Every structure is written in structure tokens, then in C-alpha cells.
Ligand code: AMP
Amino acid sequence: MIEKLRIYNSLSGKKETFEPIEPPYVGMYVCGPTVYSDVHLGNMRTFMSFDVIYRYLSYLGYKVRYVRNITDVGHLESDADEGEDKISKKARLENLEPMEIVQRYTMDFHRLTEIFNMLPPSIEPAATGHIVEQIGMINQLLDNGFAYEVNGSIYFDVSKYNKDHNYGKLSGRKIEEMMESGRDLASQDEKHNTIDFALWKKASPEHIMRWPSPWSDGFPGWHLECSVMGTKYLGETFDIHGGGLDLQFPHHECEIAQSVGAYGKDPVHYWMHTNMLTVNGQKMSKSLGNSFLPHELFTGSHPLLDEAYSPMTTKFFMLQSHYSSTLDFSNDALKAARKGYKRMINGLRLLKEMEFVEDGTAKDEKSIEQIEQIIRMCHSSMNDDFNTALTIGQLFNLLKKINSLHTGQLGFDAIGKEVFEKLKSTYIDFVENILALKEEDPADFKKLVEAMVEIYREAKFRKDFEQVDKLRAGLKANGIIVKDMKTGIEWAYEE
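What is the structure of this single chain, taken in the form predicted alone?
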């Protein structure tokens, strides 16, 4: 059964009950990477968040077509349609073909998504593969009177569009203020108004990436590609469009204008945006020297880091905060996240090995109701705008019950087989299949630990306590603790 959920819609500024256009089918588009440099953590947070959303919608029974594009036509250094193309610039500096740059960073991005255990999208279109469609949409905007040509370049006429529509309704900006702030640059610009944006730019002689069009040899505007690919694969109106908060204006605002101008209808029902990252309370930026690339976290090579933090620790840290809230990086927060991640994975490992055993304990209605309530809260937390932070809190409540079953404080018969199986499937589904957390150690690591624990067990049986202490210390130094339980000797990841 498909459950109702509520999504915060950036367009309306409130949470709305999610109602797909054609249930159970859902169309979701997320702005993908611009492949001219390493993908930074802020971008990865966006892709990670929408991976969880994709997984949860699928878990609920929706048939999701998830489209995430690759921006490989280049990207000008300024959003004001000025400056050098970033892919061309890097290609020229490294004496490479632009598509070599694109291929390198696309592959690096895909490796990162695998490291963070993300699912591939249903479709991953590249902007260079849709030049014909982009020219077609420009022609439609020209025919409808919302675009004009100047010296082989095509611009969207924002003022004309705004006469009957609301340019700024997504970001809350006022067109009068935008026009006033750009008035000083008007004499230097070939556009009718500084707030107009490029649909097609005539390429300068040194511009490497160019395609023929009815107007000039040039390249499409950045905003156009998403409108075109979203329409091609999801229709003129689809369910969800996502990206980072920094894309709300101008990128997403321009997408709305383009689609309304071309097709006469809003392109998206639910606009969703992930928030920015900060470091020790400061905005993360290259100029401040406090921005992290993922590999710097994994190796601990950044000067602001005390040590290295694994991919799953990083992912757990990010999921502990709601996607729309600001997330602050610090060593203390990352260390706490590592403890939490290991606790959760220890529970997963225990539960996978746990089977229901009749033990003759009396039925415990209170424990049954507590478990049922926690399970309901896991779902209701995710149904409340995909709140992974609250969901993780509920999973830790469920983990307490798992540990009680493991230690014998709570009997299996006390909760019954049906409730146990429900607890087991819920925890595994949410940890592995929705949050997509996994054990990071290679398969042979467990065998090594088990062998060491067996030696520890034998040393203890011989009462060789010096050897016992050495083994315990050696295992602890590698993040493993040995537990002397009533039922035998066990090991766990150190929290």
C-alpha cells in the first residue's frame, strides 16, 4: 500500500501532501554535476539526499523515473552569461580535448556515488546529446515572443514574460529590484535588460565547444539544458525537481520561465532544495580555505581535520540532519557520527544473524506496543518530508530492543514471531535499503577478526592472561572490542 507523505515545496513555501500526476508513477529530475572539477561535499549532500528520496519513494511502491543530468556543454565563469567556459579553460590549460575533461570528471563522480552507496538514476542524459532539442525549444520561445536575437545570440525576454507571469515566484525576488541592481551594467551589455538570460550564445573565435544553429556557431545557455531534458524524459509537467539551494536562483527560476514561455504551463509540481554546508559555523568556501573534497575527508589530508573519516561515517553524519537545514562540519561532530554509525552497523550485523527462538517467556504487551510504535514512527518520520534525522533517532530506539533481545533481557516469545520479523525487516530495510548504510570493511576483515577472537578465546581458556590482554589491546587499537558475555565471547566495532 502506498502511504501518503508530505513534502516541503519551495514554490508554495509550505509542506504539501504528495500527490503524483499519474500515480503510482513519479517523475523526478535532479540537477547533476557540471563536469569540469571535483565534486565538492555540498554537491554530494544533494545527490545523497535525493538518492534517499528515490529509495524511499520506491520503497513505498511508487514507480520512479529518476533523471539526473550531466552538464558537459560547459559552464561560463559568471551566471551573467559572461566569462570563459570552464571546461574549455581546463582543456586548454591541460592541452586536452574538452570531452577528455568531461570523461575524467564524470567517471570520478560515478566512483564517488558508488563509494557513498548511491543507486544510479533511471536516466543520466548529457547536455551535449540534446543540442537539437535545445535549439527546438529556443525556436518555440522565439515563436511565442519570449526570446530575441542579438548578433547571433538568443536571450530570454524577462520583462515581457513578467507582464503576464511572475518571474521570481520560486526565489521570492522582485523583478524591479533585480533590474535596479543591474542598471549600472546596462551600457556594457547587448541584452535588452541585464536580467535577461542567454538561451544561445554565439561562440567567440577562441571558444572550443561550439555547435551549429540557425543563428550562429555557438552553445546553449546553462539554464536551457535542464528544461529540455526534463521535458524530454518526464513530460511538460512532472512531479519533483531538486537541486541545491544555490540553484534556486537563477537556475531554477529561469527553468520555470523557459517552460512556461514555451509550453504555457508550470513544469514542476514540487520544487525541493538541499541546504548548504558550513564549517565550524562559517560558510564552506574555497576562498576561506575551509571547503572539503570527499577524498580529503577519507584520507584526513585537509589541515582542518584531526584525522580521516570514512565514507559511511561522512554519509551518516550528513543524514543526521534534515536535507533542508544547514549542516555544520566539525571534527567533534564527525567523531560522534562515527560512533553512531558503528552502533547502527553493529545492530545490523547482530540482527542479520538473529533468528526467532521459542524461549517460553511470557508475552509482554508493553514491549510489543513500544516496538510497534517505534516502527510507525520510522515511517512517519520519513513521511514528514523525508526526515532522516528523526528516522535515525527512531532506529536507535529500535536498536535498544535489538540489543535487549541479544542479551536476553527481552525474550523472543515476549514479543512473538510476527513482531520480531517486523522489527527485523524494518531495521534492515531502513538502514540498508533506504538510508543505504553498509559495513565498510572488506569481507576477509571479518574472517581475520573471528580468527583473532578464537585465539583470544583459547588464551582465556588456558588462563594465559598476559596473552589475553595483548590480544584485547591489539584488537582495540584496530577499532574492535571483545566482549565476555554469559553466552560466550563476542566482538563488536568500537563505538
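Can you now output the form predicted together with adenosine monophosphate? The one shown was the form predicted alone.
If you are looking for partners or other molecules, they are not here, because only the chain is given.
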């Protein structure tokens, strides 16, 4: 039984008991999307995992400041500081302002987070809104001797940093091996060493996104924004930093080096990484061309899909695996997830309407102990590094008890009011507030109305006027009126 929250920390490679720096406050930073194209389902898996983590921390009573940024500048096409800025490039190709690209994809991303029933973060800062602070941090790194200038660009000096610190401690890489593998590229680069990374890049004449700085008109390096915004909103050292596993190196490794280089402090206590959503075992990624967009799932329009899957089915599919395991995309798994989701939500509907009734059944200590045990296991599964997969299993165990109460197999008095209320609030809290699954409206409202109107027609034909009135009132309560026309019965929205 895990009483206290334990988190797998990528930095130590172990599960650790969670001890916030200043309880009950928790600072959590998650690298947000680069808003140059549609967010794919893999990206959503990562953001959804951190939404559940945020929700569970809040459920435990922590006051979480959750910062998730918007990357709207600096993310180049390659991790080796080469290629064009992703947003600049898209703007150039579409002949739009970069901020039009940013606006479009940020809004799309927000719409998706709502569809998936995710909470907004406490702060959602954008990199372009923090250029001044980024120049400030570069100045600090120059002053401390960890950065150098070449032709108006500034680079972080990894080998100098590594003399007294450990570049590679998060990703477990050895600096000598990294230097060796990058040797071939060295001649084409203005950096002293290929493992050095850009803090500021001088903009070429055709580069659209540029800001003045002491060194050149240019733009900040991608890793810098997260260090700057994390520090600004959460302090020089904060509790949790998250992102997908593919960001561990170089992005997060560089963030550590920047913070230690500028402020002499490790920026983060718990580094958390979500694993990848895969397609046939390969990471889902836009550049590999194997990505699924959420709306392709909702409409079933992707060639690899047998049919459409709703947002909550998709969410259930994601939550059925632990965030640190890879999850392979498959039609069979989605179909199973749809069944599971519906079972869980039927339980929710049932339970919300269920009230304790005295039925005079004899006290059943064994059932009470079983229910108490399942409730403890719901908590203990989430305390075990936010294991949503195990938690869902426990919720299904609880659901068996709920169904037994519903069918009368288990009496209310047998478990008593207190245990019943605890069962009820646990199930509702875990489903609605922690996993954040919600009831979905029927896929096709109009089909339901048509079916009701057909029953209305039959009732009218039978001259069953009591039924006719009931149906008319029921439809009206839902904004639909039925009209008896000469040509037959029609329906319309009530005006």
C-alpha cells in the first residue's frame, strides 16, 4: 500500500517520495507545443498525462502553479541548431505573418484541450513575450564565462561547463561519446564544439522573426525559453518539470546546463518524462509522416482506422496505459477502450442517481472490508507514480460493487451509509475530477429525434393520446417541436 505520492525521477532513475520545496505549494513546468502545425495525438498523450498529474496533485490538496508554455519562436528544424525556424518557415511558405501561424495553431490546440476535457494551466507564457528576459539570461551566462560569441551568435560552451559540472546527467550520456559522434559535422559549424548549443542566433537577411540584441538582430535558441519562463514564474529551483521523453536530450539537458551556468543551481527536483505514442512500434511524429490528428480519429478519416472513435474513447485508450510506457496505436485497443469507457460512464450515471435506502439487510463486514480495500487501492495506484492503468482496474472493481447495490445483490444496510457515501464520492472524484472522463452526448442528436418522432407517429396512428402528449412534452423540453402538417408529421427546432 503506497500512502505517500511517489514519482519516478528521470534525474535519479528511481521512484522517490514526493517532497515539495514549500508545501502546500507545488511548481510544475511542462514544455508546451511548438505552434507551427496541428498538434497530433502523440503530443496530446503527453499533455493529457500532465493534465491528470496536475489534477491529482490538486486533489491531494497541493496548490499547484502549472506553467505550460507556447513555443512560438526558436524551435529549428533540427536539434543541432540547423535549419529554419519552424514557425518562420511556415509563415514564409504560406505568405503569412508568423503571428498568424501562431494564433491559428494555438487556438486549435486550446480547442483540443477542451474537447479532451483538460484544465488550462495556471500560466501559459509564450517565448516571444520573454525576449528581454532571454537576453538577460544570456548576459548572465556570458558574465559567468559559460557562453561565447561568434559572428553575432551566442553559444553555450558545453566543455567548459562540463569541467565542474555534469552535462549528460539527465540523459545518461557521456560527453566524450557525444563529441565523438558529432565530429563529422564540426567543420561546417561556427561553434567551438558540435555539442555546444545556440543561446542566440543571428538572423539571416531572409529570416522574418528577429529582435535587436547587444550581439545582432536575431532570435533566441529553443532551450533558453523554458529556462527563462520556468525561472520567471516558478523560481530558480522548482518542483516538477515535464515533457515527452524525446525532450530529455538535448532540450532538458540544456535547460539544466543553462540554469546551473547562470544561477549556480539545479533548476528542478523531479524531472518527469512521458513515453511515446507509437504506430507499428515507431514513434508518432510529424516528420516521420505517421502522425494521426485528433479530428482524423473523431471522424474516422485516417486510412489506418476502421471507424471513428470519440474524444473520450481516445482519452480512455491513453489513460489505460501508464504514462511511462510506450503505447501502440491500434483499432482493437481503441474498440476495447470504447467498451471500457462506456462501462465506466454507465457506472457514473448510475451512481450519481443512486441514493442510500434503508433496506434492513444485515451488516456484511466482508463486503465493507472489500470496498474499503478497493478505495485504498484507488489512491495507492495513483500514489504509485500516477498509475492510471492500475487505477482504472480498481475503479472497475468498485463498479462491480455499485452494480451489486443496483441489482440488490448487495444491500445498502449491509455496507452502511458512511461506506456507501465514501464509495460514491471516490468513484465520482476519480472518474470526473482526476481521470476527467465525462459523459459524451449521443453522436447524432438528430437521429435520436427522428427515432422519437417515429414513435410519436405510431402513437398518433394508434390514437394513444396520453403517449402522444408525453412525447410532445419530452421533445419540447429538449428544444424540439413536432408539427402535424397536412403532409404528415414534421419536427423543427423551437423558435
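Bear in mind that the values here come from a model prediction, so they are computed numbers and not experimental data. Each form is matched to the other, and the largest set of C-alpha atoms that superpose within 1.5 Å is called the rigid core. Numbering follows the first chain given and starts at 1.
- If you fit the rigid core between the two forms, you'll see the Cα of Asn280 move by 2 angstroms or more.
- A movement of the C-alpha atom of Asn290 reaching 2 angstroms or beyond is seen between the two forms when the two forms are aligned on their rigid core.
- After superposition on the rigid core, displacement of the C-alpha of Ala436 between the two forms stays below 2 Å.
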